[in-house]
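The data below hold one chain only, encoded as structure tokens and taken in the form predicted on its own.
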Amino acid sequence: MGCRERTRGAIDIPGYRPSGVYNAGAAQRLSNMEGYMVGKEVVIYGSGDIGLIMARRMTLEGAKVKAVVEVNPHSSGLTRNIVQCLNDFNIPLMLSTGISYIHGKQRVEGVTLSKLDENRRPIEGTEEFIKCDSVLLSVGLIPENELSVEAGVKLDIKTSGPIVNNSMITNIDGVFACGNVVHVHDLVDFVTKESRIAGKNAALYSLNKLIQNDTVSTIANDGISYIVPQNIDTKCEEDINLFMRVRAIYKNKKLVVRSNDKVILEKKRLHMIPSEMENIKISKDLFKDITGNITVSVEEV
């Protein structure tokens, strides 16, 4: 089922409802598949990867991208996309900035930007008007789980996706989940990894060969937003990949995996940001040391 894009209605931008406001993914389709030019002077709201890629795409098509505006003090996209899509084309990235108003009734005529404080509130006196005819929204993805809810699948409030174990099975017997419907991924490589795990175990389940033992939970501690999978088989016979995101920008820290306060694994990281997913592999040999719930935290080296 994958993800859907967060819309303008979900982020409450004041102003009229003129033509020229697009989700970045819709603009990508119109440009790449339908051959339409969505605008000539563009402001992109949000620095998600699709928005960054569309900044480059619109520039190559002859449009002028006035700015990429981001409410956070850091980009929401991959570092490589910041470099290749913005820096290489001299497109400004305005951090800790929000769109406080969209001008125009029939067609977008411009936007008013405001600097934001640490609570994301507009700072008076920092307003700036930028003339444009299009606004592209790249303000995040939401796992599409309408069918999951109807089927009774339990969702994780942090990921908005199903709670799964290392076999990618949900709480509903015979229902497996993987990819962006579980949590938003940066790279399709990780989606492919998960899909192979889900496909293999779904096949074993259909043959009555999937053995399900007791599980321990994975718990996001200091500095960690969430961990997938949320449960791990105590008698797992394969290596496990834990996918997670950090809550802030960290430099020269380490990720520490514990079970019952006993350190199982440590991984040093020179640089970690919320927009790039972290991946820790726990080898099957370490599972003999796991006696309780698994916690992961960001700590000093």
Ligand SMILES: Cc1cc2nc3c(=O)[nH]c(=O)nc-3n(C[C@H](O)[C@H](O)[C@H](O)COP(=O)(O)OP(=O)(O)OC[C@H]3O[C@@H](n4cnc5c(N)ncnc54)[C@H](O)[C@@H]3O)c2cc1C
Second form
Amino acid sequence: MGCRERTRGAIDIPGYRPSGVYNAGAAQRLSNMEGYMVGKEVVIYGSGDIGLIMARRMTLEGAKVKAVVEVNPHSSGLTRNIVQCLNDFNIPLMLSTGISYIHGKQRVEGVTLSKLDENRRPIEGTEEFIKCDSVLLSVGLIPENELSVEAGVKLDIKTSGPIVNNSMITNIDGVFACGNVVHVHDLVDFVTKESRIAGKNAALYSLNKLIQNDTVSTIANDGISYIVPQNIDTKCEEDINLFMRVRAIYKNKKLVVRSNDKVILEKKRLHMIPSEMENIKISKDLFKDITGNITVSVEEV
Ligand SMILES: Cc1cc2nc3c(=O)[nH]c(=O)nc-3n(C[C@H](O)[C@H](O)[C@H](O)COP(=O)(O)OP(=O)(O)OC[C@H]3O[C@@H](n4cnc5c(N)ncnc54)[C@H](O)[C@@H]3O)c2cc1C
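Could you switch over to the form predicted in complex with the named molecule, since the one displayed so far is the form predicted on its own?
Shown next: the complete complex, the earlier chain at its head.
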């Protein structure tokens, strides 16, 4: 079922409710599919990939993107998109900054920005008014799991998506999940990969050919916020990819995979950021070393 976008109501921006405030997805639809300009002077809230891509799109359509505003001290988009969508078009990225007011009654007339402290509270005296006629919101995606919950599918509190094993089956027999409903992906290509695994295993299941053995859990340790799949079957006959996100920006560290305190795999990484998914392949010849739950952590090289 994919994700839905977080809306203005969910992030409580003070101000009136003028026209000109769009979720990035709605702006994409109006601009890319229906051929309408959503505004001429735009401020984008959120520097995730969709926000960055829309900054470039709006610029190419002839609008002036005044700023991309981000509450975190770092962008939540891919480095590639920061370079190609912002830097190449001289669009300012304002980090640790929030929109504290949307001005305008009928139509957006501008926004007040404030610098934020480390607890994301506005710092008095840092307010800055920026004139604009549109605000595009790209403030996060939420896995769409109403249907899963109704079906009794267990969700992972960290991903807000179903708990799956390496065949992408959930705790409910015959229910498989893949893509953004499981966890928010950075690239659609990984969604495609995951969907092929789920599709193949759902087909095997329907033919009564899906072998389901006991599984071990994958546990996110120091520096890792979550791992998908959450369970893996070490008797399976294929390599397994673990997808995860790190908690902070790390330079020159390694990802260490352990089972029962024994190191199974180490991967050096020059640069890791929370917005880019990390992927570790555990080849099937390593399964013999897996004697219990698998942990992954970020460690010094
Ligand atoms: C605004 C926006 C812009 C994006 N731009 C890019 C981009 O430029 N490049 C990129 O690589 N990725 C982009 N992404 C990410 C990309 O869209 C996703 O990674 C990908 O579409 C996820 O695929 P999915 O199949 O998991 O979910 P989706 O493509 O979202 O598909 C989910 C489907 O499930 C349906 N559905 C939901 N609930 C139910 C229900 N209860 N019953 C029946 N059907 C239901 C939905 O209608 C939808 O058709 C963007 C995402 C968003 C939200």
